[in-house]
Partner chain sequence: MRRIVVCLALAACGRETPPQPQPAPATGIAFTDITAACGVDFVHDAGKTEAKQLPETMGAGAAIVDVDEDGDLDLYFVQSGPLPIPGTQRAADRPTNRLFLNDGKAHFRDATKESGDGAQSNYGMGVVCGDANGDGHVDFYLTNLGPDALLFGDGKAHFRDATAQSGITGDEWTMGAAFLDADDDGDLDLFVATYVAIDLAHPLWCGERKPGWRSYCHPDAYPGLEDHFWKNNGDGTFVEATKVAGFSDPGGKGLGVAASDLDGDGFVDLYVANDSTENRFYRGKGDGTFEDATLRSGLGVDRFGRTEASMGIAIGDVDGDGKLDLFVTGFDDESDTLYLGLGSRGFDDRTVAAGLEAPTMLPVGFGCVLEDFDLDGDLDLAIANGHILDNIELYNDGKTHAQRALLFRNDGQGHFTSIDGGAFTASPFVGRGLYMGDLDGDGAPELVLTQCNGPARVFRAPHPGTPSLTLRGLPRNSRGGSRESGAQSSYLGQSADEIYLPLPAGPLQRLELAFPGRAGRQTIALDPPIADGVLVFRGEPGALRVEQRGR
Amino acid sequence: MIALLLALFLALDARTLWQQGAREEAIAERAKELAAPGAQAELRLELARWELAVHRPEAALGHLAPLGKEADALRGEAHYALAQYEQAAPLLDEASVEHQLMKIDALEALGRLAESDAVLARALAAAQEGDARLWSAEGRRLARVGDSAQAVAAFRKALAQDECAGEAWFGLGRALLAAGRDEEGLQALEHHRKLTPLLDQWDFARRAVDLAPLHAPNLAALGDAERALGRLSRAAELYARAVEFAQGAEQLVPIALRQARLYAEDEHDAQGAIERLEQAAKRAPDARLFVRAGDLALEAKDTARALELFERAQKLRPQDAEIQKRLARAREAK
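Could you produce the structure of the sequence above as one chain, in the form predicted together with its partner chain?
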């Protein structure tokens, strides 16, 4: 009993480290805990999940080794990450969309197309609303068997779920070309070409967040990528988290400026932008924040507030000619 309580206490400690973003330390702590007698299988499963999240599939397989079938799905993920598709395919859990996609991909990579297609058919049948990635896979399957018309329909269903689905835009363009609808096909491919660098930027940022999920610049970079893709609510959420975890003015100021830009330019909410800049300035008094807030106030015709904000900026940088110009402009407007 004492061992169990101790294990739970220690587990909390490792979990706290994980939640704080100290991933290496959390994993090391949990590995130590597992050496204690009576360590629970759940702790071992959680450790394997953490290890998979930081790209340690070999370690995850090692820690899952003593467990039974309850660990099969995670074993499947680890084998998939190691491109060991023969081992991965039977272990992946078809109840989860992520695992369905992995299984489809693994079987396809092995050239076992009939099995891959069967998993896809089951996944689509089970899906309530559908999933853009599944519909894209269906489009690719249909294109592969030469049914361009149905492939077009499947890719359009994917795009109805997610208009930023790069795979679907590409597949749609190719399927339209195959169907002889060249103009439409090239239009779709042009759209895909424009979208691709944004998706690459997003993917790069996402991987960085995977590695260091509480590192503010990483979160802000992912916010930038989401904003570029037009997914503004996700971008706003990421900027807010980035502001929360930013350490020091060096991190906070540029992030707050980007957050304000989203509010001002995309949401047309100058007031929201100014509020966020002021909140950031409370943590890190920086002239750039007041200047930007003042500019926004001036654009919103709130000259009194603009004047106040520029004056605060001037206190921080008394000799700054740009701030003096802005002050003069605000006074003139008043």
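Having gone through the form predicted together with its partner chain, I am curious about the other one (the form predicted alone); can you provide its structure?
Left out here are the partners and the other molecules; the chain alone remains.
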């Protein structure tokens, strides 16, 4: 009984670490707990979920090894991540859209196309709002059987749900070419070519956030990737979270400048950009924040505010020649 209470107490510690974004520490703590007498199967399952969340499928499989069928769905996910499709296919749980997609891909990779198509048909029938990835899979199926026109329609459905679906752009280009619509097909393939490095950047940044979700530079890097993809609302949300969790001026200042750039350049909201720079400056007075806010105020013809902001920057860097030039320009404009 005492061992069980100790295990539960330690489990709370590990979960708290996980919720606080200390994922390496949470995983290490949970791994220690499994060595304690009376450790519960649920702790082992939770550890495996955490390891999968931070892209460690081999470790997850190791911790799932002593368990029975209750671990099969997680085993399937881990095998899929390791491209072990033969082992993954029978274990994946079709009750989950994510697992449906994995199973479709795994069966396709194994050449078991009739089974893959059957899973896809069930997934599309059960989907209430649809999923861009499911429609991309349907486009692949239709292209494979030579129905280029319907494949085009399926890929367009995918892109209507996610305009950054790289697979859909590639499939659309190929289907259009097969349908004899060469110019449109080449345009779609060119769009895919330009999109691919941006999606790679996004995936790299997302994996870093998966590992340290409250680390401000990670959040800002994912914001940069979302901004590059044109998903501005997502980028704005990520920059706001990054600002919230930033530690010290070294992290806060560059993130606030990037956040302001989104508001000023993409949203055409100079006032919103200035406000966020000034909010950041309350936490970390830095000449760069005041200079950028002053530039935006001057561009917006708010000369009095620009002058005030440049003066605040000058107090922090009294010998800075660039700040002195800006001050002179603001005074002339006034």
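What we label the rigid core is the largest C-alpha set whose atoms superpose within 1.5 Å from one form to the other. Being a predicted model, the structure only gives us computed values, none of them experimental. Numbering follows the first chain given and starts at 1.
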Have a look at His79, Ala168, Val119, Ala216 and flag the one at the hinge, given that one rigid part turns against another between the two forms.
Val119
Rigid-body rotation of the smaller part against the larger between the two forms, in degrees?
17
